[in-house]
Structure formats: structure tokens, C-alpha cells
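Here's a solo chain for you in C-alpha cells, the form predicted on its own.
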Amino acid sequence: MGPSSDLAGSNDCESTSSNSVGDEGGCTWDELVLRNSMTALVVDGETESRLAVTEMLESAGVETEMVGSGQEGLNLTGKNYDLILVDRFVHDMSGLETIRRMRRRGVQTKIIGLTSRDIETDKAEIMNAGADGCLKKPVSADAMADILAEIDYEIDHR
């Protein structure tokens, strides 16, 4: 079982870019093409949600590091990852207070924050918090896809 495709696009996905979190028309999963290695953390207290989002990442390339918890979030803060997503409710500490936490420590790293919950009432609250965009859960193929396409164009024009 592969990952689902919800938005339309046809742009090329070669880093040739930038997309935004939520456009339309931008980046779909399959054709998804990264120039560039990149690494991720997952920060989920639901353990189903937080191996599905690892493994469409690992199925791109990504190299990814998975926790149920906040803190332990928190605690991989000192390593550099090019995307860390964080779940509006993790273990031990909301995953609001995690990325406030996170930005605090002067983590300049994307964060997305993702949500089971209805995204326009979460999506104001966790960009609040700090974090750069907002998912919903099950998180999207074609919006993760749009994600690491930005990501990549980044890397490619640092």
C-alpha cells in the first residue's frame, strides 16, 4: 500500500520551485525527484501515524528519526534536520508547547505541525506556536511531496 495521492499538480519536481505548504497545484508525489539528501525527525505520540509519515518519508529518500514524545523531541533539537514534523498532541507536553520549545532553543529548521483535528481551527494555533505549516492527518503523499520539493529548492540555493 502506497501513499495517497489528494491534490492535483504538474509542476516538475526537480527542484526547479519553490512550493508552499497547501498549494494547489504544486508537487505530486510521483514526480517527486530530490537533488539532495535531507534528514527528518517525527514527533508523534500515535504510533500508526508516526510510522506511516516515516515510511512515506524513507520511501522519498529522507533519512528519518521517529519519537512519541515531546521531550524526546526536544532532546534530538541538537542534531540538523532539514524537516521535523510535530503532532498537535504528543506524549508528555502538547505538541504546541513542543514547537514553541523547539523555536525557543533557535531551531531555524521547517517545522510542520500535523493534526487529526480540523485544520482551519488547529492550523492558526500551531502557526503560532512557531511552526512554518500545518498538515492534516493522514498526512497527504502530494502535500508531503510539495514540502520536500520546497525543501529541496532550499538546499539547492543556500
Contents of the next structure:
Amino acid sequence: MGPSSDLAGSNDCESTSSNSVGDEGGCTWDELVLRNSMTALVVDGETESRLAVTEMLESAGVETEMVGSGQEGLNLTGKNYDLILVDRFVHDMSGLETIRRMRRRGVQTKIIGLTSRDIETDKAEIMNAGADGCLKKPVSADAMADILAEIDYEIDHR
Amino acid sequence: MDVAQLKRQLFEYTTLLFHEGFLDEQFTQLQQLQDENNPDFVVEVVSLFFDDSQRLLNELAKALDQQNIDFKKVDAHVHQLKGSSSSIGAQRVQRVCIAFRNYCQDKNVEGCLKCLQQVKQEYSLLKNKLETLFNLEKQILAAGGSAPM
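Could the form predicted in complex with its partner chain be shown next, to go alongside the form predicted on its own?
Shown next: the complete complex, the earlier chain at its head.
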């Protein structure tokens, strides 16, 4: 499926949106071209969803690790990922608590919360926990592309 | 049957599954993630869904068989089943789960039991249909065809 992950090419789309669900515009999956190599961590207690999101990231050329529990996620935060995705449902603690603890540890990586519930209801809670945005599950490729394009842009402009 | 005929059969069968609401675009997205680096991705994810669903259905039956039903526990299981079914595009299973959660919130035992039967039925139907679909794919590969997308 994957978009072009030509690391030497130009960034065909730049996203400056906040990447919350519902934002129009930004980058679609087919338009996505990543200039930089990236790493990501997926923290999701739901197996099928964890696999699907991980495979999506991998197919975009993002080196991805996946875990099912909040504690495993916390244990990996020293690895300085470019993106961390945390689902509301993780095995040992809530996803919101996982995000809060990550921020308390000084994690500055972009953290995106995932929820299968109503996004408008959950968005405020997820953002208040310290996330930079949230996505509704199942995650759409275009929504993911938007986020990856934004991170790619930020890496270029550091 | 030659490869072309098998491919046509697969296409028609898949189209029917979408038309009848068994699958939605999330399943298409999973298929699009499958490539030569991960040729069994869809089968692997769906197999996990089968295992998880069976476990959850067993837990639900047990939870609803209790004298004092813990509706929070029932709801938690249904929420998980809803989540995993939506992750693979199992639309009809997901829809029953939505109704099921409403009955949990209302603490409606009869409604919950009805939904449990419905979700078991939808899951069983879906499992059979997906197994048929994967068998068709295997036949295509065995007949020398390329991996279907």
C-alpha cells in the first residue's frame, strides 16, 4: 500500500494542522513522502488495532515498536521516538494515565491519543492528559499521513 | 478452475461481503497494508480477531449467567469486542456490539442476552465467510496466481 518513502525526495505535502480528527486539508496517504527517517511507539492494549497501526506506520517507512501495556510503554520512553501513539485501553493502567506519566517523565515527543469512543467527548480528556492530538479508531491512513507529514516538517525545521 | 476464474470468484465473493455489510472499508485498509514484506498480514490479524472474539464471547456468556450480573464487566467485554471488530472491518459484529452496550448501560438482562445470541451468530457467519475468502486466496496462489489485493 505504502506511500512513497523516498527519503531523498521532496516533501510533497506539508501539514501544519493539529491533526485532530475532523481537520480537513493536510496530507493524504497517497501524497505522503517522508524526507526524514522516523521512529514510533504504539501503546495499545487491543491486539488487532495495535497490529494494524504498526503495520501502517511500517509501510510508511517509520521504524515502529508496539506494546500492549502502559508500563511497557513507559519503559521505552528513553528511546526518544518521533511519535508515540497511546490508546485509551492499555493492559495495566489507563491510556490517559500512561500519557500523564510520560509527560511527568519529561517526554517531549508528539503523543497522539487513540480512542474508539466519540472523539469529541474524548478529545478534551486526552489533550488534558498531555497529548498533542487524538485519532479515532480504526485509524485512517489519511489521518496518519497528516500526522507523519507534520512531524516530518517539524524535523526539517528544528 | 483456472486462475482467472478463481480471481473472478474471489472478487465477486468479496464484493458480496461488503454489499451485505459483513465488511467495511477498514478491511480494505488492512488488505492494502499487506505486501510482499508481510504477505500474511490480513490472515494473521483476522486470526487474532477470531481468537480474541471466541474468548470474549465465552467471557460474556459466563458473565451473563451469573446470579448478580456485573454489567460493568459485561460492558467492558463488549467494548473490547466492538473495538477489535472495528479494527478488522467486521461491520455487522460491531453494530450488534453498539446495541449490546446500550442494553448494558440500561442493565437490561433480556436485551443483553438477545444481543449475545446475535453477536455469536454474526461472528459465526463472518468467520465462515472469511475462511471461505482466505481459502479462495490460497487456491489462487496454489494455481500460480499472484497474491490477491
